[in-house]
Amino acid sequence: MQVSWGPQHPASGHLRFILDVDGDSVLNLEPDVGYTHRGIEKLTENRTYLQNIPVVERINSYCDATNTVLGYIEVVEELLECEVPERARFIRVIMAEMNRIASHLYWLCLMSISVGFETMLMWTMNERELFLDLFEMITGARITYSALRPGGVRYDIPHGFEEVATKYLNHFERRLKDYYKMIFENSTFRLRTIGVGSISSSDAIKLGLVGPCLRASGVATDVRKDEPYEVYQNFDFNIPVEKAGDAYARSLIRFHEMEESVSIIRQALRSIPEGPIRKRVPLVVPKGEAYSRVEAARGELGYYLVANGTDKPYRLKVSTPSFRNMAALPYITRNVTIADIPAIYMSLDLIPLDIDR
């Protein structure tokens, strides 16, 4: 028979499936999309580069707006031919590793919503409010805070950051122990998850897939550093990799790379450089095409802009994460129990905001 199921939620909206099913066995999934789209890439025609922040942020904007913008930005600097002040660069790189490990938080709540541990919820929303306090800080905001500008940031970081930025890595560096014991070494979290929705290196490459959830079937790329923009060349951290592909690893990557991330705040917060946050740059674009991608929380996130030589894009074209990951569904699905799809479809992170726009 033939079931509709329809993962939602309040914020981020609503996505359904289309299941196959014989008796507790599913023979087929079809993803129906489009019940978040927005237009967005149409309204960023109608408004000029700077109005766009807000909008282009939106694409993902509660979990992951600094990424978001950060990959918008770029490629308006690359027409611009701007050259980014070299203390701009570090606050971006420490608010989009902030943005990374409160996205992948979020994530490890619903992860483990999914499987039973809801323990697990209040203990990454506890933490994630710490970052959380961190961008506050910066830009007076929480979740939305298009504090990223062509040519640089609209706010530095103020006195007294660093140190409670410390105060804070040190107690979530302490919490990442209590998380590994309480889910990657529970027996029950590792039944459900290992060997289920597991997906090849060959097959990974095939469909596409970005970020963690090719990172997990043993593919080490990372646009961080195999092409590192901003000031990621700087600093020295590891880019995590598993081999087995199932919803155990793609659990796992996300947990390493919240180390890393700190590692990355840690350093980018020793060495960051005196100077402007920014410069002025024109409100016309010069005419031409450019394409520019970051490392997301959810993977590689590109964008592809054409200017017409006015303040207003011709066309902007986005390639989110979650769409791309999407791809993987149908067949990591295939002959699994029911029981399995809400883990299988939580380690791949997908946001329906993300896939629509």
Second form
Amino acid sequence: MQVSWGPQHPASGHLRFILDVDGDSVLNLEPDVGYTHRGIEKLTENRTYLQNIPVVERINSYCDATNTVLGYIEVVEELLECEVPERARFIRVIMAEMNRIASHLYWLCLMSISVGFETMLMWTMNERELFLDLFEMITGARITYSALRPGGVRYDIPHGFEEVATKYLNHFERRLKDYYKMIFENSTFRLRTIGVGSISSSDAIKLGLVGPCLRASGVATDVRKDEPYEVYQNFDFNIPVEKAGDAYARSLIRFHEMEESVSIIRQALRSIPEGPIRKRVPLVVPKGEAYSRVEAARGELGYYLVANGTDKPYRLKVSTPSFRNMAALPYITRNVTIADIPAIYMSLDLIPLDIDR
Amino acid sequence: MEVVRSIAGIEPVKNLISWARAWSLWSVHLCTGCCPNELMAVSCARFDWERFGTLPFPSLRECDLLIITGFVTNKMAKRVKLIYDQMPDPKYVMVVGHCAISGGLWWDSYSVVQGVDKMLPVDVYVPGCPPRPEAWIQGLHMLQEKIIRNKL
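Form predicted in complex with its partner chain, following the form predicted on its own:
Okay, now the whole complex, with that chain kicking things off.
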């Protein structure tokens, strides 16, 4: 029998699944994507490089705006071959890591309601507000900032930011310990996620998983370490890796990533240099091709840019992490019960806006 | 049924009913664009618009408020219409975000509906990309005022 799951479903978001079921067990799952397709890749060809920043940001403005724009800025700067002031690079890293935490908190809230845990929903959204407050201090916006520019950043860190950020980070670190006790030691959460949706490391590589989903299967890759962009080589941080590859391991990875991000923000705030935040860059990008990748909250985010010497891109191809992680979904949902599907789906942290573009 | 209808038409009862409707607007859980992240913020701890009587609810057969959160693509538009038709009367539509109001950033996109008011009767518009939670709450208050004044 076929069951349609979504798009109007409390746990589905904008995605629809067509499930072939036998009784309660799922024989096959087919994702029906395209509910949020806007044609961003085509639209970028009609806009200048600066106008493209907010457009590209909406690929995943849902929770991870800075990292999404950072990838685009990186690829444009690679063709421009421009100098970026050191202070701007530090501000970029601080914003990217704050956005990673905000994104993981948003994921944790969705994950906890998908296993029926509404207290965590209120807790995580409350702490997410702190990071949105910090963003508001820097850029004046809560979700969509468009604060990065080729050649630097648009806004400097305001006066008194460091004290407020340190206060919030201290509070957040205390709360992370509470989270661990509240959800990761919770017997219901463990029961619903341990051993659910396991992927072995070889399968994870074959399916092309990226980011926390790949690291949960025991493969230690992270673009920030393997191919440091911006100033990540200056910071001392670990890449959390788990062996099990199930929904619990994927959750744990994201939890530890939040701790690492807090440490990166602290180091960056301590060692941020003085100086200008932006340099003038030409509006016309010289002819050529470039590829750049960044580690977004959901994994590796790649941009491939073909420039033809005008002020508009000839072609911009985006390889988004959610799209690549979705490849695993039909594979790991075979012969599970319907009740497990929300937990598996949420543990992959798929954002349909990111999948469809 | 006739008796009930005639009683509901009397002025004080009518006012009472619209007052009760205004303070128990349950919204359909439907995400169409990027604005649902602010919907989460506005319905969670800090802003908590449950105190104004609204609650995102899974079953659309018990809901009377449809919030269009962000752009509506052509593929989603059919589902939005289907969901709107399934909701019981009286039903209200609140449109959130520039993209849903007029196409916004996607004014030249081939797959985005240029304004939700072309396919649904809209009661309240909340502009922003995404609107701040305070704007969401103001939009809800505007809708409640409209209902209490019996304009709907």
